[in-house]
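Below, in structure tokens: the form predicted on its own, a single chain.
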Amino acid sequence: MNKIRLGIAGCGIATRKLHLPALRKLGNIFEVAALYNRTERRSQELAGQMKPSPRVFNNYVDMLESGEIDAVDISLPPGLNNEFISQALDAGIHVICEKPISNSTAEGKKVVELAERSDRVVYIAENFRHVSKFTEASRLIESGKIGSPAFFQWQSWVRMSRDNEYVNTNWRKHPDHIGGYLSDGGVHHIAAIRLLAGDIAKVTAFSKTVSDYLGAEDTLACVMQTKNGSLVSYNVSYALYKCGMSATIIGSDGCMHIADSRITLDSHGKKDILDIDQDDSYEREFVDFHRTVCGERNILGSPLSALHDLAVIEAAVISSNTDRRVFVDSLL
């Protein structure tokens, strides 16, 4: 398959600001052929901004069965993912679907089962697995630059202001997905942490609500242990002062610090600073989806990997609510 005819389900913020800018750069391998949105006016408005203008459908199944698309990009509230993916696979349509995989690990397991039973691709769009600074940091760790990694620290302070357009989407105001922003944004962080540190075995966490408008707990502190024995400190808030994101990895022979678009390596008394190009991780994500539809193995968009990301966050929420340590595999 050369050029994929893509239908888009959901014309909200992620489609307009993240997916379409990437797809516009990839006209050689994707054609946006159709749009569907629950509110047809929004899809008509978006179609009018695109050249060539895609066909607008007011019924999702009609779009799937039209014969005009090969794949669908699902960008909807996560509670709808199971139903929309199932309908696409029934119609023989490949799927790329925004994270998180579902509202909960239990529901996410159903998506994994759908993918495993189908000969169509189900690709969960986790762009942090395509962010250059994380993929390069992973390569450096695997090459032994800091020896055997033993301790990871992740700090992310993302203030979601009251007037933020993501905050003002109804499904985020009244979240059905576990932990609200803790999972909505947290699966990004866990995807990167797992890329750098490996799979998480167990979690102990504490959470609190700082804001009065984010719909759920918005601040989390937790300690995790990976299956290979490394320790991870993960701290995040969507309500406190915006201080950015940073990660530190300490090993037997050195340490690595990641912040902004820079990796700082300190090993055996020598310090190296690597400035990493800030390429478009969404563009890389769609290129990888195209490869999987063309027959390559689905690794970076694996539903099972996305399920593990969500399970870590759910384990943290359960730990905070029950004041106990939670084993991630108990949710899987």
Ligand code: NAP
Given for the second form:
Amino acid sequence: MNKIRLGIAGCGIATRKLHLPALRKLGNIFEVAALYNRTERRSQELAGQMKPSPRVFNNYVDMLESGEIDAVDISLPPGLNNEFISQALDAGIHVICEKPISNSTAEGKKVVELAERSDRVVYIAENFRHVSKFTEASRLIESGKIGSPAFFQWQSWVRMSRDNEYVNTNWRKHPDHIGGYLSDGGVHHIAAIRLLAGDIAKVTAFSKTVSDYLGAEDTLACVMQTKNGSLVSYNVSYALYKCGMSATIIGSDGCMHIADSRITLDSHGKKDILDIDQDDSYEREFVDFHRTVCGERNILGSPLSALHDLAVIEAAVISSNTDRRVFVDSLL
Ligand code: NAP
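Complement to the form predicted on its own: the form predicted together with the ligand:
And the full complex, kicking off with our chain again.
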């Protein structure tokens, strides 16, 4: 297949600010052929701003069955993913769907089952798996630059202020997705941590609610052990002072620090600074989706991998609520 004719379901922030700018750069492999949004006024407005202007459908199934699209790009509140993915597969349409895979691990497992039963592609878009600084850091670890890595530390201080556009979406104000921002943002962090450290086996966590407007707990301190025995300290707040994201990885023969677009490497006492190009991770995930529709293996958009990311966050939420250590596999 050369060009994929894409229908878009959901014309919110992710579609307008993240997906369409990426798709504009990929006119050689994608054509945005159709839009669907619950509130039709918004899809009409968006279609009016696009060239060529896609057809607007006021019914999702009509768009799927129109014969005018090959794939659908779903950007909706995560609790709707199962139903929207299922309807697309029934209509023989490939799917790219925004993370998290669903609003809970139990619901996410149903998406994995749907994908396994279908001959169509189900690609869960997790852009952190396409961010160059993480893929490069992973490559450096694999090549032995810091010896055997044993300790991973991740911190994200991403204050979501009261006037933030995301904060003012209804589904985030009244979350039915596990842990609210802890999963909405957290699956990104866990995807990167798993890329660097491997699969997580056990989680112990404490959470706290700092803000009065983020809908659920907004601050988490978490200690984890990977399946190969490495230790991970994961700390995040969506409410405290914004001081950015950083990761430090310490091995037997060196250490690595990742912050902004820079990797600082100390390998066997030799220090290096690597400035990494900040390319568009959304563009890369659409290119990868195109490859999988053309028959290549779905690795970076695998529903099972997205399910693991969500299960780690759910394990942290359960651990915090029940004051015990949680085995991630017990949720899968
Ligand atoms: P948003 O701006 O609130 O958009 C949500 C969309 O869902 C709107 O089009 C809304 O339609 C529609 N919707 C809401 N409830 C619905 C219902 N009951 N039935 C049908 N449609 C409904 O949210 P967003 O920020 O774009 O987030 C959408 C998805 O993208 C989420 O899964 C989020 O996690 C993900 N996301 C990913 C990233 C990333 O960096 N990868 C960043 C942001 C978001 P109306 O216009 O009718 O309200």
